[in-house]
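Here we start with a single chain on its own, the form predicted on its own, put down as structure tokens.
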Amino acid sequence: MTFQTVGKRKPKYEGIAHVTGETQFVDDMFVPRTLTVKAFRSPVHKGRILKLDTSRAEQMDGVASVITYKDVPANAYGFGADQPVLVQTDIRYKGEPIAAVAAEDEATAYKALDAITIDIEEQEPVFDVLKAMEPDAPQVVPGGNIMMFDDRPYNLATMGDVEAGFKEADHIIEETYFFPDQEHTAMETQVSLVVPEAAGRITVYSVCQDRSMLLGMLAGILQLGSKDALKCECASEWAGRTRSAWRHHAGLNRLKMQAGPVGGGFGGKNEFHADPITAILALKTGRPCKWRWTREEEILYSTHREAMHITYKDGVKNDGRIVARYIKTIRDSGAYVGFNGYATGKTNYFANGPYYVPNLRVEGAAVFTNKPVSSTMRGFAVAPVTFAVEAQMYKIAKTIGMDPLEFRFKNAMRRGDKLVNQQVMHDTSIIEVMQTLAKKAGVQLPDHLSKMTSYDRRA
């Protein structure tokens, strides 16, 4: 079956519908009596809510409902169980949702937002990870701005003896690189449509890319079970459960989530943006509710790829062999945990690139700032260090006077080599890939490089 597919042109099963405009995305769906949802967002980057008054908005003609944190059954979700659906007191980033309205039309929804008043004690935010790591920096989260990994303020991966490797080296070459954050800018913004069904059930039409995980989280947030049903302290308790475990959560039999088709995601729709708020409003009003984010909201407040500071310190022999490498990454996590703990460990394992270094130490730090949450994007947790390691390889080659391509061949991973997590590489082929690319680019490799293979024993 594999050889009937790999390398063959196959028609995209929904391709005709896409090119003819027949595909129905979530925003194309029409359900009678649907209410328009809009969010009242924080006007400041950091602060404490002293007073929130939604009474004028609630009394407006055409407004079906206004919700605050009081209306959220379990107001904590995410892998750190730290992110509220609607802020209760402490604001961590500008644009964070504080309240939401459901109205008969968009104009009325915006008027309702204007009628909400708030009194905030504004506090000093911190946007730069290096400043956030300083002892006297303003606190983004209780307990400190640096995420802890067991008893360390960084995720650690090691192999060999790095200090001994540096003593053996003829050259020590160090550089720090910066990778900026990136927005996905998918053509489709965040959209959620929630339709109440019979017997207290709801159907969620979502643009999410990770339905299985988010279904469990949404069940935890909504707490749809009976009074005698199993309850969870926060939505996150159900985030990583298997489907068999989820069946024990009584609320799941009242919740259906239908995903997509997605009008562009690239990782930007792996976390909740709109669904919990829309679902709560649909349950409260008994009417379908739809929230379509504006492009401005998408760019300013949705999850994005992390910014990262990446330092490489390399010990290199005169013959071009890297004998020791120390890597330190500092990840801008934004205001909440999200995927950032997992991503930091993933970065550690890819930070060395497709190269073999016998003595390796990688320290990955994740730091909180007063920004929207950093999360998944294509090449998740790998793209920043891929850029940095290749820039470093080029810098080393130039510093020791070796051709950058030959330098890569000399240090390329071979079969039997180990990654920093001790995984043995049984089927690597970076040498063959570089040979193929050189041929296609019209680069004539010297004889010793063209004959090299990934099976060769390392000298």
Contents of the next structure:
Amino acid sequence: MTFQTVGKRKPKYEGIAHVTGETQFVDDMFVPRTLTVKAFRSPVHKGRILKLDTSRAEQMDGVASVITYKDVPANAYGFGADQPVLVQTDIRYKGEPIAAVAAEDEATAYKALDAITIDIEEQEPVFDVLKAMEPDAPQVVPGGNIMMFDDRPYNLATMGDVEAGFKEADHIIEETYFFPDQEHTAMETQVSLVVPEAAGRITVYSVCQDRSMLLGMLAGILQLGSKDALKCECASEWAGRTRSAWRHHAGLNRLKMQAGPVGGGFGGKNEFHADPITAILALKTGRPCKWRWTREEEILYSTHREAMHITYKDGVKNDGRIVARYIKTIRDSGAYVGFNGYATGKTNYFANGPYYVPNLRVEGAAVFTNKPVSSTMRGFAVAPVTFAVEAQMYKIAKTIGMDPLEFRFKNAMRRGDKLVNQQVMHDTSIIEVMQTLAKKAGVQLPDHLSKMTSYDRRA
Amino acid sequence: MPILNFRVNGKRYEVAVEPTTTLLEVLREKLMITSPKMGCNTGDCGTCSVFLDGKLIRSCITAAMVANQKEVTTLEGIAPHGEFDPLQQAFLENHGTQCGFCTPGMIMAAKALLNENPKPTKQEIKEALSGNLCRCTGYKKIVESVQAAATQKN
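Show the form predicted in complex with the partner chain, please, the one above being the form predicted on its own.
Everything in the complex follows now, all chains and molecules, and the chain you saw is the first one.
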């Protein structure tokens, strides 16, 4: 069969604009009378604001507006409905926005930030998840540093009987792995341009990767709808809340959001960064406002990939079959819920890798620390456990004296096998993928491995 | 305020600038020539790269007045109107772009190399582009694009 597209190199649809420099990123848009936005950020990791004085900044020539928490219509957003746009009292991480200014130019905006004074009662922060889990640890979040899932301090996924499986095993192999957090460092930093339009409408030009979700959340924050619109409920629990945000927040007809082009995102532009503050300032001043984060802000205060502690305990038979596996992951969530509750479910789903284990128990914990919020990045919640499960597979094979490749073939998922969530894998082909990879890598597989198929468990 | 009198892509401009204004700020915010980007503003990422009298510079750490009475060339000016430089053609055909944000600086750095050394080795290309960061591609297709342009030229 011949294909029109498959196997052929097609020109990139936006390629000409890229190579001529005509691609217009958000920061490349210039609207007359645009004000420059800058944020006054927390200088401490944790503390209580005793006094905030913005009056000198407000009176400066060239300053159009200074906003604090009082100016945010509904000052709690995110999947936990817990994250403020601007901090009212309790600071949870260094760099958290407390106030923001819109000024005629950048130099004036920075001068206005210098004119803001603040008294903070500094408190002891906690950065390490293991320390944060101790009973007497400083409280990042009122009500405990460990995120609760119903009545459990972790998200649980289980199949079979793990304890019985361990009794059956000839070897028990246990190891803990650590995966550090990671910053996306897209070439384009966070940028938002918000332009007031006729009839109280605004257009948000955002670098975000997730327009539909953020549009609903922004409507919740701005409360542009009628006065009886429900209070910001944009997302009370982890799943499916975007839709409830859409339903509850009238005022979407006053909000237009254009996303992209994105100058590199990699997950770093999935959550709000610049849009809510810029939108509030544009509504308040009636003028276009643009906020471009500096590289320093981007690296220090934007969302990042989670750090994770991952423990595997495996029960393995002498013939190389894993009969029981217990996995515990502890996710560093940073200071707010964000995607972290949802992410534990994703981690639980993927933590066992492409292998079949009949008795499986996966516990995904999420712990708050005084750091910026952990969020999405390229296979978020998956990459850490993928690294760990493959390291563990290698370790087990070496411990029981089996070739690591053979060990993987033996435990690879076959068609009809179940994942930990009881999902039946009807069309898995991990064995065929490994055979193809071995061939391409020039690895000669022994006969019994090259004859294995995804249809037969015993082959 | 000092007056900056210079040429950009063949056109003469006169702009009043602060002594602290950078060339990048003048290009982007006063002249609205937006192919040079602000990626780090500290001279580290290379996405603001332009030519000053034919020499590759980082416009974000160059005071605007340095360009007084000189000629600046940006990506918009490297090929006659409506035509492609061989490098632009090669980046297009070899998928040397992904998000497009680093592309203008990357092509300028490659152009500076080919002006000096029309037949560079792969290693020479990598070294010449070592000051230009890209977070999408992993550089492979960028290097291939420059190799393709160098081959096509001769």
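Residue numbers count along the first chain shown, from 1. Superpose the two forms; the largest set of C-alphas matching within 1.5 Å is the rigid core. Everything numeric here is computed off the predicted structure, so don't read it as measured data.
Colleague: Rigid core fitted, then: does residue 10 show a CA shift of 2 angstroms or greater between the two forms?
Modeller: Result for residue 10: yes, a 2 Å-plus shift.
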